[in-house]
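First, one chain by itself: the form predicted alone, in structure tokens.
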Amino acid sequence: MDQLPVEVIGNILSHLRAARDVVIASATCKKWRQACCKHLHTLSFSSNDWPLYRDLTTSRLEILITQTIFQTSGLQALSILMEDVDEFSASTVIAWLMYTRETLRHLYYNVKTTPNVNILELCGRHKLEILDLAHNSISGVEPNYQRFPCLKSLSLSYVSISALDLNLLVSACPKIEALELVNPEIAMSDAQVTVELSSSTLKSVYVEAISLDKFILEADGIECLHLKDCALEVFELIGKGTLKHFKIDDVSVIHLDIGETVENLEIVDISNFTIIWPKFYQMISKSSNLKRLRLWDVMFDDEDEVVDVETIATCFPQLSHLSLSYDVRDGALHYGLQGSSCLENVVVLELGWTVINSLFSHWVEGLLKRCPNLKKLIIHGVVSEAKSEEECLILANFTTSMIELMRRYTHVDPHFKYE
């Protein structure tokens, strides 16, 4: 350890991250408080890394923070978050980023202050690349002021912010390609609630728990979008074609469009939704690159409608993994199968219910009959503690014919996941 370069220890310390593990190694020796003075650049204080954080006094902790910030130099990566802890002087948070900011690559910062410390004001115009925001306020965002020029992912959390705030921020990082909004508060400046979010550089968007009756996104360079817990009367993509990956989890929207250039589209996945199967298949149809299709505990707007196998089949024949779980009736059942195109080249299949009824071992047999080259066969499903007679009788001759048909088809690897 004698032989290591100052500024490969200063390396070590930084991947240790956490501040109390950092000051606790560089109190080893001379050499390595001199790597943590001039060779650290990583350092994170979290109130989750340390449960001890919450019993201190904020002025306290604050001074504890304040000294071991100023103790380094050349700070690139500074991680702030401490949550359920009391409010910090504004003064104090200032002072550690103004001391910081030079040098600041990525920022991650959740901390309560009194008044609200204005982050764009103090991070704009500098090296900054990746800014993560929790439990914060923006307001009078000036983009031609504070400008992230170097900025490529923003990450908003339970951040109050207007609408056309928001899109104003996006539009000061030039060179942005992810973007994270999550429970944003968004400030309503007439009755109905419209967010409009324009960028050419955007790549990726996430967005959770959010309520709005419009949002426009304008992104030609989009390749993945995942929307999750949102309840959206509007939602519009307005690209290139570039969306590779496209996914819905639990959200409520009346009016979806995600254009009609999809033809690079390689992973659709939608769980927790209501579809209307005729309007989603052809929303998604020109996909022929389409690699890997999961409708999970999905619904269907209309009772006889159904996923068509012969239509996957027809319209996605690059597809490798296919993921299915929705409630299985008879009728749906036979029309479903109908057709003769196989899957040629789905190695995964995931078949899953939430309430198991005697004709799921028929549609297992169906699917993988279509399947000629699967290798992997993924059950899912739900098990109540309290099953009635019918139900063990159900399940037993599930297991029967899974049993039997797992004979024939020996080639496949089959799993089962109950829960």
The other form holds:
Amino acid sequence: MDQLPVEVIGNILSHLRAARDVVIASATCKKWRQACCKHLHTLSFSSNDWPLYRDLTTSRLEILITQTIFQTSGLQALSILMEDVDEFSASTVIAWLMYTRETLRHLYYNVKTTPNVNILELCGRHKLEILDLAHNSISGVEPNYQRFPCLKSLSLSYVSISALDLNLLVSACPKIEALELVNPEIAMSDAQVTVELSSSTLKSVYVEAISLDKFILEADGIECLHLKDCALEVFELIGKGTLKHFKIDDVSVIHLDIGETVENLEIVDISNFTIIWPKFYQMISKSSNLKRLRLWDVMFDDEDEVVDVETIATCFPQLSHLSLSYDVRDGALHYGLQGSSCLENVVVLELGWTVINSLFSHWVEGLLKRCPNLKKLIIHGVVSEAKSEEECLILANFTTSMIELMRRYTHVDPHFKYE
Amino acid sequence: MELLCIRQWISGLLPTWLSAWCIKPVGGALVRQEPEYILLALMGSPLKKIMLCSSEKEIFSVEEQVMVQHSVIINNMIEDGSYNHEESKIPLDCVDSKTLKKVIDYCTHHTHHHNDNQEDLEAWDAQFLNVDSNGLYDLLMAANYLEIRNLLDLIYGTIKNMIKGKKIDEIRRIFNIKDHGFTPEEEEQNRKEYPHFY
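Alongside the form predicted alone that was just displayed, please also present the structure of the form predicted together with its partner chain.
All chains and molecules follow, beginning with the one already shown.
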């Protein structure tokens, strides 16, 4: 152990991450103390790491963090994630950031700072590549003389920012690849709240809990788009058809447009959504490379609409994973299973119900017939707390028919998940 | 089927190829090789081997592709042409034979089994690191020198678990740190400031 060079010990201490462990390790011996002072590159103060952080007053905690940070040099990743702290004082936070900004590449910070500190402005212009910010605000973005040349990944949670500043901010990051917006407080300048983001380098966008009139995303290189828990009137993606992974979960949007060219789509995941099937189908019908399709807890705008297997089989020959969960009705069952085209490449089939009905097992059987190379079948079921006699009967019949079915399809591996 | 057909095909073509490519005699006589290997050698196959020499001057022959995939140092050596396949061996003066063998083992397994599922790989890694402290440090030094990222991260993770949550005296025991190097005043100061860390 004495033979290990001090840089290697620095790496070991950096892997420890948690400040308490690092401080303890550095008091073990002089060499480790030296490693901590000169070769530590990662440090984390997280309320999850050490319950005793909660017993300290905020000022005491500020002093502890300051002392620990100031004993290091060349810190590259700093993480301050404190759940129980109301706010840190601006002067202290400024001191931490000014001390580390020359070398800092990753910053994770979620404590409100009073008065507000423009964290991005303070340290974003140096080497910062990843910024995960929460409970702060960003204002006064001036892309003409404020650029964040190394920023690749930006995550803003519960951050106050105006729509205009958000637009300017993305354009001030020439290398940005990943953007995450969670519950932003978007200040409105006029009646209509519009967010327009434009970046040729953005690859991945995740938006959660946002409520806007219009969201326009112009991203020529985008590969992954995920919207969750959003209320939008209009969402438009303008790109060059590079989108590979598209996921919507619990979103209400009146007008959704992901562009004309969708040939590169590989994964489409829609859940808790009301679909206008013909319109939706038109949107993805040209995605012949689609590998995974998931329509979960979806409702159809028109009660007579049905997702039919024939269409899926002909449009998506490369499909390997199919997941469907919606209310299966009589007409839907019959019309949906019409035709004879098979889903040749589907190896995993997931089917679910929220309210079980007697048609479900027929639906499972019908789909099993159309997947000749199936390896795994997963049934997701919701079992209500107050089980009526009728429900118990249907569940029993379902179990019986599943056993009969699996006797015939011995090459399929069944799994059941009930909640 | 394959090997037999290739053999017949090659033995038909062999005379033509030998003259066309002017196979250099080794050690004064044309070495008799199995036809398959001649064909593969001519194609520059992934079975190309390189020689690594431990501090105890023991030579280990390993597939070039395996080491190039894992070790940044070896990859750079091969790429910039400073390694001559015919003649040289790579001297690794700070890695002893026992450790070098283990390192080669790790790289070979991970190249050949990279498609295995995560659990199996993790179980193999855990078994691989089931060594005593000295062995662990030797592996760490070797992985650091050869710049083998995934092995380094694995070892760092293991050592981190040995330190995490422990108190200072415990850590000193585990890592056999007999002389902490602080002056008596410094040590006393530390104990006063952070009594519960000891």
